[in-house]
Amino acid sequence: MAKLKFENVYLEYHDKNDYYSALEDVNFEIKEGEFVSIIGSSGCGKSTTLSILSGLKDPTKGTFYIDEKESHGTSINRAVVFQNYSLFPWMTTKKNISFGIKQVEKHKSKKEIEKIAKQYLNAVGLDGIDNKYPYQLSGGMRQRVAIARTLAMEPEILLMDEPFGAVDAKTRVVLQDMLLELLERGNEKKTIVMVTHDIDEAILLSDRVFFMADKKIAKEFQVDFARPRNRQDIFATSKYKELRQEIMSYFYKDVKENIGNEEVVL
């Protein structure tokens, strides 16, 4: 049974006499516990797809299903990690995480919620910063807090929009490895959809990669590496190099076509 499903999904914007199509006849199924990355050129519809998956937008036409039931609006079984951290600046790290837990665990006491928050701070390697505020943390540490807050809510579906896009290359590698470890340590596999521009990141983390072009899924790539995964072992294989080259060829073909279709205004 599909956990997430798009069936002939379109999304269109209308503003007075202007019309813009963001998605056109998108179809896919994602199984429970699967990690899928969506990549493609800017403007191809990646973030719009994620907006529908999160419930922030509804399709103009077509249907979005969760567990084979038509879905509209947001729900507590889905959580989103954004690129820009999205932490409350007036709250400490522990209170930021506690706030997320309170939204889904209303029956738990303050002491129980703080204990869970502490556990997830430790899980992302941030033991001892409970009372620090976001402005006192580096970008990588803030993103760890954002990930901890999202995972602490224990969502069935985790959606990530360029979660490591705002950090430096070294921190990005650390966060990727941390996420791999956290996800493979858990007893229940979450269903995850991540938007990224990083092909290596998509291959390392995902079970499948969707390449978007022309506002739809143009190509699907299967990532057949066993879990748990090791970055060095995977990147050294010929299978990885061949898969990366195939994805790259689609990516640059799409970029070239988009450039060729642009009008030059003098």
Given for the second form:
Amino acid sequence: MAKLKFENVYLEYHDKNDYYSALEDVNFEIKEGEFVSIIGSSGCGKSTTLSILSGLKDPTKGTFYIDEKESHGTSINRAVVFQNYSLFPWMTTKKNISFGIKQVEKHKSKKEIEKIAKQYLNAVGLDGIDNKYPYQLSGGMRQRVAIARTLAMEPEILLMDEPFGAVDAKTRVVLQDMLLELLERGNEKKTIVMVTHDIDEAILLSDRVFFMADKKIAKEFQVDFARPRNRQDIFATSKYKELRQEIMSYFYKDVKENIGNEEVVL
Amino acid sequence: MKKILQNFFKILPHLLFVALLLVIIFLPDSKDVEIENKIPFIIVAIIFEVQLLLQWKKAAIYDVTSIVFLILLIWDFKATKFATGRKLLLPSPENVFQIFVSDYPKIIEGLISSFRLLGIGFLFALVLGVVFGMITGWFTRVYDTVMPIVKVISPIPAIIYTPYAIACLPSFQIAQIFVLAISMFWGIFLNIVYRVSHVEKEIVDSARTLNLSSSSMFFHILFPYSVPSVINALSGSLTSAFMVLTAAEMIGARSGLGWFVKYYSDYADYTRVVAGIIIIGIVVTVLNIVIKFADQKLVRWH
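Now that we've seen the form predicted alone, could you pull up the form predicted together with its partner chain?
Whole complex next, starting from this chain.
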């Protein structure tokens, strides 16, 4: 049974004298517990796909299913980590996480919620910053808190829109490893979709990689490294190098076809 | 050379302070002037000296204090020590500051009266401004309907309504509250409308993915997000509302600081008039300090 399914999904904007399409006939199925990364150059439709998955946008044509049921709008079994701004700047770290939990566990007492919040802060390696505001944290710490908030909500589906896109290279490695470890630790496997433009990140974390180009899914890649995964081991294999090479070639082909159209970030 | 000059400006306020004290105490007063009590004026001078000593680290405070002492010194020379014909119009500082002591029940009464009106008007403006501001800023349909009308009405200075409001409404107090509420309402309303209608898309998206109810969206997201703009609006409109109030009190009130100044100027009691003006200056300063404090306390996340 597919956890998430797109069936002939289109997203088009009609203005008075403007027509713009962001997605054209996108089809895919994602199984429960699967980790899928969507990569592609800017404007390929990967962020729009995530917006539909998160319920922020509804398809203008076609259908989006969760658990084989048609889905419209947001729901509490999905949680999203954005590149920036997932956190509310007027709430302290602890409040931010508690606020997320409160939306799911409406009956829980304040004390219980704060205890859970503390556990998850601890899990992402942050202690003693409960009462700090987001502006007082580094970009990497903010993303840790954002991940802690989404995980604390214990969603069935975790969606991430370039979660490590705004942090420096070193922090990114640390956060990727942390995410890998956290995902192994959970007792039930979450279904995860992550948008990224980092090929290594996509291969390291996911079971499948969707390569999007020109508002469609152009190619799917299977990533069958065994879990738990280790960065060094995987990057050393020839399988990894071949896969990376193959994805890169699609990137280059896309770049050549769209030269001058979009800025491509690899 | 530069160093010497710098040091001179650091010592200057202290020299002026000593000079001022000596002049107040030892220089004989002009024969035409009756001085009841010099102590309040001396205390004022000491207050300025103490605040200088407390803020000795800030460079600008030295020059500011020097100028204040210089003004007090000139004032004392002109109005007390060498007073000539126009002493009625220029009251002596000793007597002005003595009013703070002798008339203090009347001043407190005036303050309470003014602040009660200001407070009630403020509450109305705050509640209505925040509620309507958030609704107008959030719903595009409401925004498109309301804003063209608002753009016509909001620039009308609130004080213009005063005579009409006094005529229409049952009492001067109610008319005054109405005018005050309007004078503060537009600032709060427009600031909130702007802030809410320009809320970062990422914040809204983040809130929407938490599947918030619309009441939660307003109370937990849009309201806290708007607080800085309320404070921003207040820093301008609270003091200008106070000005509206004092000006209006000169027209029809029987209490309040504006009335105090108007009443005594009718009797040519310029000692009390100047005292009243100084008190209004102090009140406005205190209001601004309170707003600044609220800004630091409430919007620490900004």
